[in-house]
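Starting off, we have a lone chain in the form predicted on its own, written out as structure tokens.
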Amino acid sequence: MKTLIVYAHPEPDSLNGSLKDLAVSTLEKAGHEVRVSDLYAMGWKAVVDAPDYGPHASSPLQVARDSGRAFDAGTLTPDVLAEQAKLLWADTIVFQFPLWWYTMPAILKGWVDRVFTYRFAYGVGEHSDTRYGERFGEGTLAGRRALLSVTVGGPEPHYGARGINGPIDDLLFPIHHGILYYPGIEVLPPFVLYGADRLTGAGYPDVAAAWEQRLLTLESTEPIAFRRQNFGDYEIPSLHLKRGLEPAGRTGFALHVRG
């Protein structure tokens, strides 16, 4: 298996850094090929701007159209092309990051903004009266798996069904469904480490053992059963879930998970 680890934390000696290093050693020991995109160490540019698209940048800038033109011409910047090549190389992508203000760090969002360009991660496939492009289960990155490894400051009850922060599955839905599943990546249930700021050295071995177990079962873990866009569950072109498919009492984001 070929695994890309996208790592976003400014401190190499952090808990996130330890989990990233453990992932590398565990997977390599199991015979996997591993590559790491350490965004802070790379000095990753986190903002989209006209220089990203060179001669294909319009004025005013139109990010979707211009990024697609640059992608088709092969003239995206070398850093973006390198990350797209890593995604095409990988079977599995592991994202290691802390949950900051209910989402990923800005540098990681900037990686998504710049790497997931039009014509690469979206804007592909047939658009017609019966299909709305290849996305949500189809697309350029179909056939790959992703796993979020997320450290969270608060205790687990704060992220439960009645917790003040909201259910963790809801908080991660925009990443799971809107960023990863959109271009076709199957998404595994996340590895969430709660109370990360309170973890002591004595507690780390248990965390490490649980993380190793998740890593060694990447290939056998069932992905989240998100509904595919073009396979009958949604009306086209409204993209509303067809009536009668929702499990009793289920609303919101959970409607888009089968079963």
Given for the second form:
2 protein chains.
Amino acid sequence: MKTLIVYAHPEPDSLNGSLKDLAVSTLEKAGHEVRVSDLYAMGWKAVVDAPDYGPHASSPLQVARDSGRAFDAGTLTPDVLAEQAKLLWADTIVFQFPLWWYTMPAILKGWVDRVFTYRFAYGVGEHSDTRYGERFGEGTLAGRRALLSVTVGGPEPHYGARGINGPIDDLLFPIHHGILYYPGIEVLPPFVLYGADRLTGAGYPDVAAAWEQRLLTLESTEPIAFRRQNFGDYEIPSLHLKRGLEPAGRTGFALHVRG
Amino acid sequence: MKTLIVYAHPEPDSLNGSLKDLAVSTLEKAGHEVRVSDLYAMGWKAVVDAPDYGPHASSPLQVARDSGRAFDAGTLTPDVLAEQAKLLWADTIVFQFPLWWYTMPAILKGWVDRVFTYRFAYGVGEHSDTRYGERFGEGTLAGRRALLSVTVGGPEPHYGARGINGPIDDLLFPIHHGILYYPGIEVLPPFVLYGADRLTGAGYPDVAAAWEQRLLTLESTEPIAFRRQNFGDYEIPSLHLKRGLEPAGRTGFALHVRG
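In place of the form predicted on its own, the structure of the form predicted together with a further copy of the same chain is requested.
Now the complete complex, all chains and molecules, led by this one.
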């Protein structure tokens, strides 16, 4: 495997830092190639603005159009070009981050906002009576697999089917489906570490063993069975799931998972 | 009303900029006080790091603990203190932003990550057999109301009950419930402008009229009926919704809305 690890935590000597280090050593020991985007260490610029699109950005700025034009012209900033190149190099992408306010830290959202430009991650492919662009199962990053490794402060029951925070699968759906599956990446079930704030040194070896086990079985893990957009499950252009495809009683985000 | 508008778009001459300007003029004309946090114009720092917590940040950095200590000591950075003061001043908070990758832009997530510190927005209140801290209906920001005004590129059907992106209420739930209701803010139904990328000058007056109408009825709008945590609906400490409270067949995020 060629694995890109995108890592977002301000403290190297943290649980997230340890899990990232363990991922690097475990994968390398198993003979895989690994590259790391350590967003804090890189001083990653989190904020989309006009300088991202060079001296030819339009005025007024139009984020989608300008990012697509800079992508086509090869004039995106070097930091963004480097991340796009890493994504094209990788066959596997691991994201390591703490869940802050039920989603990713701002620095990682800023990596998505800036790297996933128009014409690279969206605005790809043709629209017709049977296709609505290349996305949700097709796209620039098709053929790759991704895994979220997430630390969560609260205990697992709070994220269960009846838990007050909502089900973890639903909380992660906008990332899994909306960010990763959109440009074509297959998404593996996440590695979620609950109760991270209360984890002690004595508890860490079990966590490390579970994480190593996930890392060493990435290639044989089945991805989440998200439905592909252009292969008959959806009406076009409404992109409504066709009636009767889902098991009785299923609603919400889970409609977009097969079986 | 005392309204704080938190606005996140890089281009003043944008649809989001126009909707923000219209909110200011409409509310002021109606006799309300308005303050604006224009995150791009302020050069808002989006990224949580050790300097946020001053020279006494612990090493290794512990984000929750250090942010709570700095909050208690009054040593948070001036930019964060100013935003916390604005939130305490306001009775109404309007967020104006484009939906980027199914959630808020990084600069706004960074406003949440840095302003919603421990002891201010979380880590508030006592834990006992009947209470699990002051959150979800109680907390520092109780008594306030918030509204998301969101522009969305895609058309409305894509965000419907069977739409490929998932229902808009579910996409916004982690913000509505997880970020705003958590520290006690009541949340009004959002103002969502679909098809924003295709909006023409000819279409704008209708949008402006609808937005003005929402702004002028903020005080009489019923908030989303999220369930309060400590008033009998949840088991403590599992925070599972008690059996039988929901209408038959309701699941997922919607469990946490009454009626």
